[in-house]
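Heads up, the chain below is alone and in the form predicted on its own; it's given as structure tokens.
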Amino acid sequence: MKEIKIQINDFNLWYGGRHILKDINLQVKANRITAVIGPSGCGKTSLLRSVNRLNELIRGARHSGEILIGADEIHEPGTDVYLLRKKVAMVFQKPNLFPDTIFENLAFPLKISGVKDKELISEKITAAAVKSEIWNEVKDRMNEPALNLSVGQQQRLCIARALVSEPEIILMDEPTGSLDPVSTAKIENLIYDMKKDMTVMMVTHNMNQAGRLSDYTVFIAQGSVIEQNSTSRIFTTPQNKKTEGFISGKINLFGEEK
């Protein structure tokens, strides 16, 4: 039985007067891929951002309930948010590289955490780039601008940068949403391999992708968890008519019946 890596209890989130997430109860087990699916605007990304407290960067955001990483409640007074985000990394839909060299992008998480040993930085960068299957494409281009890379390469570089700090959890918000099929296949292979070493929580609008990659699926609509179960059961024998309608395409990405 896999340990519970993320435990979310009665979690609510508001942006000002808007109630975004409503009484979320969810367990994410270690070393597996959990897909979060649902109509556009239903709260999927907000749920991901809640797990490493990125929502606190939004003015007027407030919450109730709790989120535990292992045994630690992430909102406890004195929690080091930097260390939390080092443990819980995030990759966004569009590559968010700095206008700097490939090397400096990869080294950034280490340098801001105080690592100065050049040999250690080089070792960690190489390991992360190899794991992200980008090493052979960038090893001779480390001093070139990262933005010179293709979009698919940039996204793999973002994944490598997230892996440099050796996180326990990686949050992925539609990581292939802006990529071509070849780049998507490469990223999917990376994601599948990641669960050997970490826990993956991934938002996707691609039902085929959720079915291919994930072990567990959570369906959210209008800020609430409608159904959660093993991916095989969610996609073959959903218990809720809304889930069935969304997966079958009878309900579109905006939650409207077709």
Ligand SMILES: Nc1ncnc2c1ncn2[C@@H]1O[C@H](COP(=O)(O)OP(=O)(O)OP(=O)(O)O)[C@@H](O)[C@H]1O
Contents of the next structure:
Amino acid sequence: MKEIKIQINDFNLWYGGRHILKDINLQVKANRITAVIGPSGCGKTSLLRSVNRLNELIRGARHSGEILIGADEIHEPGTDVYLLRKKVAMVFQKPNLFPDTIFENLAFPLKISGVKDKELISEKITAAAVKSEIWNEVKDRMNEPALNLSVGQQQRLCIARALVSEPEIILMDEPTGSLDPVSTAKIENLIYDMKKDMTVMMVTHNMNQAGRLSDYTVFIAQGSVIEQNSTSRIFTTPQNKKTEGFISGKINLFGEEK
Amino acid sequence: MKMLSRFSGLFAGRWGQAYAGFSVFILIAVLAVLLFNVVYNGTQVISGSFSKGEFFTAGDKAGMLYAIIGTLALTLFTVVLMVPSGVLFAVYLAEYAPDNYFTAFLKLLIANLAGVPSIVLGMFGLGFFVFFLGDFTDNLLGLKNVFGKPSILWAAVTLAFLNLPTVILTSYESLKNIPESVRLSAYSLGATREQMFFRTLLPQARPGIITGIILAVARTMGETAPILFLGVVFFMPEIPVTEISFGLFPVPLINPLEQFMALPYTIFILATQSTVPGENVNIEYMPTLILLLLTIAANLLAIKFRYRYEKAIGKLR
Ligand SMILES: Nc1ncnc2c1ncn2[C@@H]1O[C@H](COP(=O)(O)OP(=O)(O)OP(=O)(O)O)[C@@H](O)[C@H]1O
Ligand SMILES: [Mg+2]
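One more: the block was the form predicted on its own; return the form predicted together with the ligand.
The complete assembly is shown below, putting the previous chain first.
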């Protein structure tokens, strides 16, 4: 049995009066890829953003229950939320680089941590860029605007930027959702290699991608976890009819039955 | 979109296009005549006054130097009062103010302040700043007629109020126009609110904020009505200078508690109250040209910054 990295217990989330996540109980194993699937609007993004406490920025967001990373409950008073977000990195569906140079984008996480040593900065961003397989494409263009890169390159740069602070967990919200097949393949390879160093939690709308990449799969519908298991089990012998319907495509992305 | 399509429908068809073309033609023609007129006559008068050595003298001999200095000093004092407070207020509104009725009320107030006629604000400046605040300060300090009279200071305070809405609203808009994803991106990397603001929002909003400031400055330089009550004069024998000492170095500074000359007022007087009819009939072209050049310079700067801002924001969309 693999070590558990993220343990979510009886977690609920509300935006204002709307109950978004309902009694979530979930385990995410260390150094494994866990895919989160489910119809549009079911709360996948909200779940991911609960793990790095990004939901707190939404006005009127409340929660109950606990989320443990390792042995630490992340809502505990005294938790350094900024450190948490460096240890639990996030990559979004659309690349969201700053309109600044490639170098400044990569150096941002270090600069806000107060790192001044130029050699250390260049060492760390080089390592992250190499891991994200973007290094060869950007090493001679460090001072060019990051937004001049292609969308696929931008997304790999976002991944590199997320890796600069050497996170333990990386949350990926449809990381290939806005990319062409070639860029998608590149990023899938990256994600697969990331398992060595960290725990990956990935939202995807692409069932093939979930099946290809992930070790575990969580199926969510209308804010509740319907089923969680190893990916092979979920895709071959789902226990719940809804899961089966969703995976086989009988229930579409909007949760409607065909 | 609906509005737009209905509007553009107006310009469809042959007659519509002819109408639009005619409008553009009229606009450009009027601008060209204005520019040519001011530049041609202005350069004539300026070169004349230079050759007669009158440019640097004061008064109706057309010495413009004191009026230029007065306008620049007034603008400088106004900027010092208006820019920090305006930008900080915009930052508060955009980033910190809670989303409630009071904030909505504040925004409404600012939008309304932008609509107050400048002459009304000038009267308010005389009544409130000069007669109330000025006299009050004098009494407090045991002085007589130091603060309680029209001067650069109160003119600058009034002009700052007049143009504050421009600074606030443009700064507010440029902050609010930055997509939410930029904020989220910074936060997700572990930035604090201050780091997010100073390292990502401010650099992106800066060209937009500066555009607003420059437009406000250009308007400040040209403002005539409010300063009528607030210490502008047509003639001064010399510029009031006081020396303020910073440690060992005495720095000469224009005394903000004195009256001043200003280009727009000089234009007004020269154009309406010529003392020697016929002789100085064209002299007002000189301050007009100078003022026009100053405002055009400010606007060109603004256009340059706007361009940079659009480029920075455009790529995010
Ligand atoms: N900032 C917000 N304020 C209020 N409600 C929100 C906010 N963000 C999302 N919601 C609502 O919360 C619910 C869950 O949204 P969420 O984005 O987590 O879904 P999702 O599963 O990621 O959907 P998708 O597959 O379309 O990305 C939706 O009903 C959505 O309308
Ligand atoms: Mg989502």
